[in-house]
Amino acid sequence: MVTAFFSLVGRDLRLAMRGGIGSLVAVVFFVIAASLFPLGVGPESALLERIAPGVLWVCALLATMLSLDRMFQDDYDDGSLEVIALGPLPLELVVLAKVLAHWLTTGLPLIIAAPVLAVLLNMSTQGFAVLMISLLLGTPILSLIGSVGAALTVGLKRGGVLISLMVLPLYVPVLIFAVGAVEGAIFGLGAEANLLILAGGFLFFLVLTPPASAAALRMALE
């Protein structure tokens, strides 16, 4: 079962790499969107430092949503999803494999790009470590929540718009606590409480979302 799980993850990663620039849309959007803020609000260092945590997290959140509709849709369109559902893996583990592949191709590149953009936005170095930790904890939550929206809209036309409408309200708490953690580290208010909440949220959604997504996929495949 473990072999089947990682084989499915590897398959999705190979498909993403074959997709070329399409697989990099999220990180390209993240870089471009964050880079526009200094042009829009001006080059004032104090202002950029103040808004940097919020800007980076809002851009990361929006970038993650760009690729959610591809989590299950491509496999559904070519019939692969039905074959995978009939395989040795329970559908809940299939969802987890899809979420892991989505995070590796979307969340991880965002985390790698974040320090460079933080420097561009003149973010205080005191918040760098907490920014990385908050992204490591928060971006998997975005993928987990997004899997439910992607499963509910699989097979629907223009499902990407519906996914955004469904998951965006659920993303708001992640945004609040992640930005709060980074700002707490920068302004000396402490980041531990917010990071612990993010860690708890990750464990909560890790348990809750795979069964919910699997149930939605079963309905779509019936």
Second form
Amino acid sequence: MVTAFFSLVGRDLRLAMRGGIGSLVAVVFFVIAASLFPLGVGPESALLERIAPGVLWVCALLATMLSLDRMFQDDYDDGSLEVIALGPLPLELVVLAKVLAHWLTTGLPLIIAAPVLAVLLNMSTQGFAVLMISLLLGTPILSLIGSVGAALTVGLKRGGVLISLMVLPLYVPVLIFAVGAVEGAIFGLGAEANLLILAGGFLFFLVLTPPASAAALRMALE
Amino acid sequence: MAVKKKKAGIGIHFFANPARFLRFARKIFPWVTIIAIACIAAALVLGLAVVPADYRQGDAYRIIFVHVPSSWMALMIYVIIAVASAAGFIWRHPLADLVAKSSAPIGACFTLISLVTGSLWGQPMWGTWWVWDARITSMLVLFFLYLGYIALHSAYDDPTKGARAAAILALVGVVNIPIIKFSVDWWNTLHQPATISKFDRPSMDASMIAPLLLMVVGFIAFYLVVLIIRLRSEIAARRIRNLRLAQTGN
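Given the form predicted on its own above, produce the structure of the same protein in the form predicted together with the partner chain.
Below: every chain and molecule of the assembly, starting with the one above.
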């Protein structure tokens, strides 16, 4: 079962790797969207410093959401999802493997790009470490919640917009606690409480979302 | 298996038969209509004319008699949707699916009413139409949840599939609502807008509670009236669909 799990993750990673630039769309979007903010609100460094954590997190959220509709759609379209569902791996673990692959291809690049953008947005250096930790804890939650949205829209033609409508309200807590952590670190209020809540949220959604996504996939495969 | 649980009153499977439900609905429909009209009318008269004006807020506070009940309804209907979705998902209860589907637009309307009346109330009280106050913000998120639910439901061509998909979303959503509420409260304590003088909720006078409760009862009855009308049309639509499928010979 472990080998089946990791071979599924490896397959998704190989597919993403061979997809070329397509798999990097999320991180490219992240960089472009974040660099639009100085153009929009002006290059004043004090203002940018103030809004940097929020801007980075909102852009990370949108970038993650942008790539969600591919999580199951390609496999559903070419029929391999059905084959995977018939295989030895329970559908819940299939979902987890897909989520892990999604996070490795979108969440991880976002985390790598974030410090560079934080410098561009003139974010206070006290927040850097916490920003990284918050992204490390928060982006997996985004992938987990997103898997429910992706699974629910898998058979639909216009799934993309629908996912954002369903998933964005559910992303609100992640945004609040993650930005709260970064701002807490910057303003010297401490970030532990927010980070602990994020960690708890990660565990909570790790348990809650795979069964929900699996139920949705089962319905789509009926 | 087929023993009727008459003693237990109306069990969950009692209304699995749409015809039985329609008969029951026909019986209670006039009563809930009367209750809705009477309670809302009485609450409006009491709230707008009889109850004295608040000494701090003047007449503007009277919007509370619409605002607060509609906020409660918005939350209550989401819980109803979640419970009905669970029943529909677990037992494949056909009426529960319909209840969930038909309740969603009503709940969304109550949420919108709550947001709009809150905004209208905020203008004379806080001097601004919109404040990112914890309560308003979580209501806004609830409104978005409703929209997502309705959109997902209507995106499926097959109504049974749409109901199951929407049920999963409603259940995930209802688990999230406390988390969202908590996070928004937390966020609000960190970012308390400084310009707004937070007015504490005055403890209500007993004379003000009567119209409020009447309005709640009226709104619940009104919800039932609209729900029954919507359920009737849903059942009729389903019947037409089945007839059409039978006609095409599949």
